[in-house]
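As a starting point, one isolated chain is supplied in structure tokens, in the form predicted on its own.
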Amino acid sequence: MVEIGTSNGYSTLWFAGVLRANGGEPLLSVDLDGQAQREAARNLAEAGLTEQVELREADGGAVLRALPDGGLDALFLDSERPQYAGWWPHPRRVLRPGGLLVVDNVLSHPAEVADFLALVERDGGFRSTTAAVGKGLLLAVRE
């Protein structure tokens, strides 16, 4: 699983806990903000989840471009929303069939994700829905 947008590690903690409980591979969590990565590292250490996460200070789009085809079970985007459309088609390419794309803040910032959501819809290779949880989550399964 890959998370683009670590921030202070709130979502990272949830994902890492689930991955550990289910014997999953470590999470790769990416953020350009080194200070946020350090804060997330402290939070992960406090929760005893350091070994379940690889924190990487890097550009999310560059990381997506470098990932292998079909290698991810899940991709969580919670970063610079207007950049997502420029990352296309990599979010689709890196997910295996049956893989899950999750995009946060789709209800709270609809204009910032509109172009990306249109790409997902036009692709035709996803079954998707929007969950009115928190600030809104796009949940899209690659067919």
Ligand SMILES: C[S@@+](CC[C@H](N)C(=O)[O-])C[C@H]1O[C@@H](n2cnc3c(N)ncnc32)[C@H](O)[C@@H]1O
Second form
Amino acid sequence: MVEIGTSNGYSTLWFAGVLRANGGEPLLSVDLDGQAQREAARNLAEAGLTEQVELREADGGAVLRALPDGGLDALFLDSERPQYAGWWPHPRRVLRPGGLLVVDNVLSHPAEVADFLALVERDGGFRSTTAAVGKGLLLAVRE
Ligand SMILES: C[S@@+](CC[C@H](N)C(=O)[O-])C[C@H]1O[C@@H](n2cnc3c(N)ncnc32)[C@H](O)[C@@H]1O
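Next up, the form predicted together with this ligand. The previous block was the form predicted on its own.
Let's see the whole complex now, leading with the same chain.
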């Protein structure tokens, strides 16, 4: 799994806890902000979850472009929303069939994700729904 937008690691901690409980390859969590990543590293260490996460200070779009086709079970986008459309088609390309794309803030910031959601819709290769939890999550399974 890949997370774009680590910040201080709040969502990362949740994903890492699930990985510790269920096994699976470490989460790759990416953020441009090195200070935020250092905070996330401290928070993960305090929670005993260091082994479940690879933190990387990098641009999310560049990381997605460099990933191989179809290798990811899940991709979580939680960074600068207007950038997502410019990352297409990589969010689709990197997911395996049955893989899950999750996009945060789709109800709180609809205008900022509209172009991206239109690409997902037009692609025709996803089954998707919006979960009205928190700030709104797009959940899209690659067929
Ligand atoms: C809303 S915060 C992430 C919150 C975190 N996922 C959570 O739920 O606790 C957004 C983060 O995205 C990062 N960010 C913004 N643009 C980015 C990019 N192009 N690549 C990677 N990270 C980016 C910011 O530095 C910021 O830390």
